[in-house]
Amino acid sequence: MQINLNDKVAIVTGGGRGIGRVIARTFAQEGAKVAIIDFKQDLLDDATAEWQKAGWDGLQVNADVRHKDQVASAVAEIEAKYGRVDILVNDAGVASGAKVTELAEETWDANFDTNTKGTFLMCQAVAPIMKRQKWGRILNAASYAAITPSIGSAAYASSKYAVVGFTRVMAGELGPYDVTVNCYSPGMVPTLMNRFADAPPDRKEKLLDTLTLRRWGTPEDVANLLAFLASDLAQYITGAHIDCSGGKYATQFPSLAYEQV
């Protein structure tokens, strides 16, 4: 049995770069027709001089996921070239902070309004092409803050909190038409908006001892995962929250192992 997105057209969020560039790059090497969504034209103009060189169909829209009209205008292009969306990866996101009582309005603002409003105004924009299908996959970026939050998140993880709940109300409202709605949590990935390889030393290897698979996750790592998701393979998969952290916290010290080695 083999991954096989051939044909299917798959549109990314945040594909400009980072995680999202390389999952629309994995998509589409899986033969996906891949739509990327960013409001940064020189990512996008980055990633059609890619896709031109690779030899891949697909589009690069320029639109702010915050912005409904911007996300209906967005869409309604993809549909009318290809005719179809099969796939939505929900992965632009933000992830500004501090500690509550120092928490700004307009931080809070900013992430529920990309991570949690994005998510939500893309998914109400694909579900009625889905739905008309009866065939689709809905991908949904949470994040391991989702799951154990961290000091200085509380804005971040609580909109991906949110995430994690609206993917499994979407999933229980688009099942009857073989839609399927998942999300995903990363680990420790680095990132510009993260910049764990940028940690001191001594702070990467406090960081390295919380992970079951004692290395940095990669890019390839999500994307592969999501590639599976998206495939034939998962179709009985839905209304899951997937982690994607190499383990991380699995059990409380998990550095012990590698000790004792």
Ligand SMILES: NC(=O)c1ccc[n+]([C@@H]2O[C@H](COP(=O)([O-])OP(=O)(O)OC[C@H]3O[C@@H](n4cnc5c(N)ncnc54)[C@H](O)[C@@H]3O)[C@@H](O)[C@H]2O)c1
The other form holds:
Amino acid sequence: MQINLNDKVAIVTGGGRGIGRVIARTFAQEGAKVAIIDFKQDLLDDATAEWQKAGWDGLQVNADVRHKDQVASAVAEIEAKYGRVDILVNDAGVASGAKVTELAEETWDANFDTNTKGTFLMCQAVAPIMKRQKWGRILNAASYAAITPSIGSAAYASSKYAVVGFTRVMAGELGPYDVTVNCYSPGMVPTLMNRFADAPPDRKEKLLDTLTLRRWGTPEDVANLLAFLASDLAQYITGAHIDCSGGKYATQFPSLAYEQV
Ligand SMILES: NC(=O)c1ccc[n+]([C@@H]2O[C@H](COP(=O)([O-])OP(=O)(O)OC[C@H]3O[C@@H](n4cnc5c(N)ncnc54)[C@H](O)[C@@H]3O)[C@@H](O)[C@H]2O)c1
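Could you output the structure for the form predicted in complex with this ligand, given that the previous block was the form predicted on its own?
Next comes the full complex, this chain leading.
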């Protein structure tokens, strides 16, 4: 059994850096033609250089997923180049917050605009193409915050809980067209979004204590899951919310097991 994305056309939003960059790379290594959407030109230029060096078939498109017109023209450009869209990964995301009593309206909107509305707009643009093809895979980035939220994360966690609900509605609407729609929740993958790698040592130990596998996640851990979900092998999985957190709080005190080894 092999994951094979040969000749599939994939879009990865937020593919300029972090987890999305590695998802795009992994799909290319599995044979897909990959279009990266990001709104930071320096990240796109950097990705373009990597892709040209590796000889992968890819396209880098500057668009902001918060804006319907930019989403529409990005998807049109990608469809014009490749003739189809088989896989959509909605990875683009932001995270900011404060306790509810101090939470600015702008912060609430910023999280919802990118994480939730951006996912909606991308799905709305791509779904008609996938319906016509009668095949498609949509993968939406939720977050462990949409399983167990932390204090101060009301805006981010709520925007990601909304992604989980939205994913299930989309799965229902697209089921008759053989288009599957799932979401996935990384736990703690050190990136520039969260800067876990820069935390003081005692804080790092406390965070690692929450994980059954007691190590940070890597972008590759997430990308490998997504390569499977994007493939033909995952044809009977839809409407699911998949935890990719290394077993965060799988038990109440995961670190106890390490004290008893
Ligand atoms: N890193 C983690 O531990 C973790 C945990 C749970 C969920 N997630 C989710 O995974 C996704 C990726 O996270 P990451 O840590 O790689 O973040 P990151 O900040 O490193 O990367 C996010 C990318 O999205 C792009 N982006 C942001 N807003 C955009 C917009 N409006 N339009 C287009 N592109 C935009 C950024 O330019 C960047 O390239 C996010 O949705 C995040 O919420 C991450």
